[in-house]
Every structure is written in C-alpha cells, then in structure tokens.
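Taking the form predicted on its own, here's one chain by itself in structure tokens.
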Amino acid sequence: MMLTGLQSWEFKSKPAIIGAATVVGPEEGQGPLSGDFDFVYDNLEIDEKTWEKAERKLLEHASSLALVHAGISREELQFFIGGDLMNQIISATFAARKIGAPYLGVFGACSTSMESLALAALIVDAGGANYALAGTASHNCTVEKQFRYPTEYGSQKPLTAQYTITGSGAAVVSSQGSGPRITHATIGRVQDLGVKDPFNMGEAMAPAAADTLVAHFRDTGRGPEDYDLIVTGDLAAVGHAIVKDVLEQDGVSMNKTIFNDCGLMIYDRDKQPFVIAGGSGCGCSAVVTYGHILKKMKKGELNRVLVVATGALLSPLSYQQGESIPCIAHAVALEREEGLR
C-alpha cells in the first residue's frame, strides 16, 4: 500500500474480490435489480422473532454465501471487518460469533460498506492476511425504530425522506485468485453543514460525497472520464442532485461518466412510491455493489468503477440534544481483471 496524495491509498498488489454475495428483503426483490441478488426473502421478518435478529441473519447469510462463492472455508478466513447502524453495531458483532474469524468492528453509518472493503484491501495488500471478509447489513424496521419512529406508529414522512433497504452484502478480499481488483481507496473527512433534519439525509450527506470525490480525483490524478461508472451510496433523489451542483461549482463535471446513486438504482420509485426519495442504509451500497455492479464487471459491461459510500453519523441522542448531522463518505475504486478484458 502507498499513500497517494493526502487521503488516498493505492494498493500495489490490487487485491481481488474473489467471492461476494447479496441477500435482500421482499421490497428489494421487487425492484429493478432483483435478478442480481443471490437470495430474496419473501417476508420482512426474515423468519425471525425480532427485527434485530432478522438483520443479523441477513449478514450471516450473505457472509456464508460469500465464502462459498470464494471457494474457502470458515477456517481459512483470517479476518472479518464489519459494521451496521445498530447501537454497538450488534448485527455485525453478533454475526461475528458465527463467522468465527478475528473481527474488526467498524462504524461509518451507511458508508460502512466501503469503509470495511477499504480496510480489508489494506490488510491483504500489506500482507496481513490472505483472506479478509468485508460485510454489512441494514433492515428497514430496525433503523426506523432506532432513528425515527417505529413502523407501527404510521407517521407521515416528507418528500425528502428515504427508505432504509433490507439487505446485506459481503465480499471476500484476497491476495490470490480471480475477480474484480481493488486499486484505490479514498478515506473521507467528516463534513457538517448544519443540517439537523433526520428525514433529509440526502442534503446532509451530499457535501461529504462531493468532498471525497474531489479528494479522490486530486490524489489519484484521475477524473470522472477515467471511470465507466461512478456511484454514490445513498444520496437518493435529493442528495444526488445537490452533489452534482456542488461538484460543478468545484470545477468537476460529472457529464464525462455515468453518475448514479445506489439509493436510486435499487428501487423503481414510480412503481414503489413508498421509498419516497429512494433507498438508504448500510446495505444499500453493499447489495448494489456486490450484486449488480460486480456482475456487470464480470460480464465485461464495466471495466472501472468508483463507489462512494455515504454515511450520516448521527445518533438518536445527538438528534434529541439538537446537534447537527456530521457526515462522511469513503470511496473505493474497482477495476475489471485484466485477463478478462
């Protein structure tokens, strides 16, 4: 690994994602990307008695499938890096009991997918492991209960609100084997423009996404035109429009690439109006990346992709005390394996 610029890593060995898996709930299974997920549950309970146990099961299931797809056993896995949105990241921590590998728990809110993937690549590239698993999950009902209002309360939501996805994504990163390569990671800085509304995460997170994108282009010497696809994590309709405007003001035109958002890709907002502005949650960028995007890379439809996962770092307590919402974004650059081009 080499520090590139001020806040980016270049991975000299280009660690490979040798196996990945995605598991989602019923609403995600009815969206436009349904064919790219490995398993779709037909009930929000995920056949468990509590929402929290359901979320944990999603992560356990995705992790187990990722190991199968990577062709390795639990005993061969050397590290698990994971996190989620629950207090004390209990979904990842409790899932780690079953996974059994040495565990690093991380919290980046909805940026956790790329935070964990960047750290897995860092460990592998430095020679610290041959196999590292990165994974995260979210569940609509756990997040609504913790951060907003329980679903049963039936509260009205503004047009800026987003719908937390129910799903989990996991990926095995290795120094050997074939698969999409991880070439760079840009670690974001916390940004806070004073937004206090927990029903407007897109506006709160957009500055963090823009800051990390500008940093990535500055540090790597790359531009939007060097990527076939650039996706943000879960800015949805409100935040995605804002980040494009902010980048234009910074002299970065995203018209030179395909620029999209995982929160806009996972649902059909016309046919699924209950998602309002679009998807969100730790699982959002994880299932879109490890499902849809990796499949398109393996098919040769995408050669180089930049995933910028975004996260709002609030807690129920900070909101109740009147704090604004600090946000972060982490970016990971993926490249199709050269021999497959």
The other form holds:
Protein chains: 2
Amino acid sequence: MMLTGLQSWEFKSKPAIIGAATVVGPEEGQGPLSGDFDFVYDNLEIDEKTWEKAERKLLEHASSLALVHAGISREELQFFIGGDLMNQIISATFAARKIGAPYLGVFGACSTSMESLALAALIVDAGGANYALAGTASHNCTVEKQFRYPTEYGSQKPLTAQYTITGSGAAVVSSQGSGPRITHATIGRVQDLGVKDPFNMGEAMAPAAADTLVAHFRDTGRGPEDYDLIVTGDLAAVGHAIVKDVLEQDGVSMNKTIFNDCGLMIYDRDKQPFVIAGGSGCGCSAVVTYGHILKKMKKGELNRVLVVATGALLSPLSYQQGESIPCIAHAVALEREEGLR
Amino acid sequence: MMLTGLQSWEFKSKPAIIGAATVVGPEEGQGPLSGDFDFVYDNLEIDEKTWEKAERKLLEHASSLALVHAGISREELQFFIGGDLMNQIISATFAARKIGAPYLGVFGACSTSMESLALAALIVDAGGANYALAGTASHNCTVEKQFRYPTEYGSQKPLTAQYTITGSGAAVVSSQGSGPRITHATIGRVQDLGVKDPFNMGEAMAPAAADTLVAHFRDTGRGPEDYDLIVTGDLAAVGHAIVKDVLEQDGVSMNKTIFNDCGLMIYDRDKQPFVIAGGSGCGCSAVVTYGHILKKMKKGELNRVLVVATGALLSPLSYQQGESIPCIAHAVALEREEGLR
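Following the display of the form predicted on its own, present the structure of the form predicted together with another copy of the chain.
After this comes the whole thing, all chains and molecules, with the earlier chain placed first.
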C-alpha cells in the first residue's frame, strides 16, 4: 500500500471483495434495484419490536450472509469494521457483539460504507488480516426520528428532503480468493459551506463530494473517462445536480463517464413520490454498491467503478445549537477482476 | 505490518510518536499529574459559551500543539483519525474541519484513544501516510449530561460512579523522526456480561480489558513481565480490581508488572473525593498516555508500556431501552526508542 498524492491510497495487492450481501426493507424492495438484493423484508419492522432492534438485525443479517457468500466462518474473520448513523453507532456495536470478531467502530455518517471498505482494504493490503468485514446499515424510522421527525408523525417535508433507506450492506475483503478488486481509496476532508437545514442534506454534502472527486483525480492521475460509472452516495436530486455543476466549473466534465447517485438509483421517484429528492442513509450507498454494482461487475457490464460515499456529520444536538452541517466524502475505486491491468 | 496471532498487529517499522500534546481542565490540573500536561485551563468553560464548544476547543488545542511539538505544518499532515463520546462524534468532526486534513472518524467510546493510535500506526507502517494525527477529547459536562445527568444538577451518585475527565490528548505518528515507538496493537472484541448500570462502567468494562490483555499476551508471546507498566484506560477503583482478579483466575499474574489504571492515576481520590471511583472519558487514557507516560519514557523511567484503553459503547437510547452495556478494549504497546531490541 502506498500513499498516492495527498490523500489517496493505492492498494498494491488489489484486495478482492470475495463475498458481499445486502438486505433491504419493503420500500427498497419495490424500487428498480429490487432484484439485486439478497433479501427483501416484507415489513418495515423487520420482525422486531423496536426500530433500533430492526436496524441492528439488518446489519447482523447482511454480515452473516456476506460471510456465507465469502465461504468463511466467523472464526476465520479477523476484523469487523462497521458503523451507522445511530448515536454511539450502537447498531454496529450490537452487530459486532453477535459477530464476535475484533471490532473497529467507525463513523462517517452515510460515508461509512466507503470509510469502512477503505479501511478493510488497507488492513488486508498491509497484511494485517486475511479477512476483514466492512458493513453498515440504516433504517428509515431510527434515522428520521433521531435527526428530523419520527416518520409516524407524517409531517410535511420540503422538496429538498431525502428519504432514509432501510437496508444493510456488508462485504468481506481478502487478499485470497476472487471477486471485484479494490484498487484505490481517497479519504475526504470535512467541508462545510454553512448549510444548516437537515432537510437539505444534498446541498450540504455536494461540496464534500466535489472536493473528494477532484482530489481522487489529482492524486491518481485518472479522470472521469477512466471509469465506466462514478456514483456519489446519497446526494439525491438536489445535491447531485450541484456537484455536477461545481465540477464543470472546476473544468472536470462528468459527461465523459456515467455519473449517477445511489440515492437516485435505489427508488423510482415517479412511482415512489414519498422519497421526494431520493434516498439517503448509511445503507444507501452500501446496498447499491454491494448489491447492484458488484453484480454488474461480475456480469462484465462494468469494469471500473468509483463510489464516492457522502456523509453529513451533524448531530441532533449540533443542529439544535445552531451549528452548520460539516460533511465528508470517501471514495473507493473498484475494478472487475478480468479487467485488471 | 503483520497480523500476529488472532487479533494483533506487529508494526515492522515501529512508527514513532514524534510529537504529542495534552490540555486539561482545572480539576485535572489539581491532580497528581498536573505537571505533565501542556496546558491547564483555569475554568471548566474552557473560555467558551457551551460545553460542546468547550470540548471541541480542547481537541483543537491539543491537535494544534501536537503538530507544533512534531515540528510539522498542517499541510504536511496526511490524516487525522479522531473520535469522542458525543453523538455522531461531533467534537472530532468540528476539530477535523479546523485541522483541514483528510479525516477518518472512529468510535470506541473511551477506547478511542488507542483505536485511533493503532490505526494511525497501521497507516504509517503500511506506507499510507508520512504523518498521521490521532486525537480524542472529553468534557465532564458534555458527557455526564449526555449519558447520565447534567453535572449542574448535583444529583447523588453511587460509589461505583466515575467522573468524566475534561481534557484532550493528541499524537503525531510518523516513520520519520524520533520518539517513543509503537510496536504492537491488539484490537478488542465486544464483551457484554449484562451490566446495565451507567453508574458502574468499571464493572461493565472489566471483562473487555481482561479479554484484550489475554489476547495480547497470547498473540505476541509476551507476558506481564515484559512490560514496565501496564495501564487500563478508565476502569477506576471498581473495574480495575475486578480485572486483576479475573486475570489471576485465568493464571495471569499482574504482580509481575506495575498494573495501574489511567482513571486512578489522574486524580487524587483522597483530596478530590467528588471523582468517587476515579476518572473516565475519552480524554482520560489519552492525557495520561500522551502526557504522563510519554514523558516518563523520554526520561528513561519506563522502557516498555502497554496501554489498554477501555470503552463502554452504550448509547443514551440503548440504555433507556433496557439494553445492557457492550464494552471493548484496544491495546497499544509502546517502547522507548533507546530500549528497542
């Protein structure tokens, strides 16, 4: 592993994602990516008595399935790197208690998916583990309750609001075995342009996505044209349009690739208008990446993909105290095994 | 870097702590380690208008001083790895916004000090950074308010209660330059024996400390006698006695070394009876390690030290929902430069 440029890592051994899994709730199961998920719960309660137990179960389920798909036992797993949006990332901690492996808790809000994957790749590439599991989850009703209003209130939302997805994605990274390879990661810097509205996460997070994309291209010498697909995490309709404009002004034309957003891909906004601007939450980029994108890579429909997971790092208290929303984005470059140069 | 045993890393390049800094509040400044801290604030408000801004300022101050002590500029720093006890680790995030470096947010409650130091050493050892900063902070009034009662209430506490320390510690890790070396890290597993009382963190965390100590000795082939000093993070009077008993029952005699606890070292419990069982909080093991222990190593009074930072990973909500307290401990082995074999 080597520091490349100012804030990127190039993984010399190109660790593989040897097994991944995704589980989602009913609304994500009615979206356009439904067929890419391993398990769709038919009830938002996820057969549990509290929303918090539901979120935990999603992560435990996805983690357990990822180990099965990787063909390894719990005992063979060295480290679980996980996090979520709950206070004190309690869902990941309870999942770690069940998984039993040594645990590194991380927090990057909705960028946790790629923060944990980047660290798993780093540890494996450095020889620090044979197998490392990266995972995250979100549940609509835990997250909306904590950061905004309980979903059950049915309060009206502005057109910039996003809908926290219910789902979990987990991936086993190893230097042994086959699967899509992790070639680079770019770790983001905190960006904060003063947005204070928790119903406008897309606008708040857009500068972080742009900053990390520019850094990734600068550090790796790559450009948009080197990727078949670049996805941001959960900027949704408002934020994704902003980041495209900002990059264009910076002289980076995203028209040279397919540029999409996991928050726009997971729902059909016409048929599911309650999602308003699109999806968000820790699980959003995790289930789209580990479900949809990895499957397309395995089929040979995608060779090189860059996932730029975005995170709004506010706390309920910092918002109540009138602070602006600090944001971050972490990028991980994936490459189809057969396409490796 | 190499995986050693089941859950430990041996850092082949032995990264150095080339600069560290600690800042504390007035009560820690009246304790026995007062002379080891770089700056003692004379007011618990840390000259700020809210407790949250005070905690953030502690971390910003310690981080800034650590860079000065390391002799590097903000621009030379590749990564900041930080966390704290606040919901969504907002203090670390705001500090990261000010520091400006790429940021990896981590959460291990009071084990954050050694989780962040282990990851900084891992990244440097793997060639992923020239300089990485690890830092954490806690403030008595932010933490007590969030997890128990606001300090200002003056509510009575049981004899098992601990006192969250006000302070921050930060360290710059590099493969270039001199300073105490980081030779090993052992990443802990979540342990939960069913304790539900947030006024008895020591008992809750003791099994995690014992588990990580046993794992460290098993993985590295070392024993208590190989260290001049082994400190747990913040078990304080109740938890520290338990872990010593548990280890004795496991056939590990801690009488072969000096076995202490940062929560017992930071205050004089006779002269400062309000701390009850002793200190706790993210800042506790950070300021004792980066202040007191590093200074003793530099003077040659300590050659090999193992710091086992302990963390109670509960959230205010998980406690209210009747869940038990999941705990963890991460260990980092430090070695005096001249004493390296």
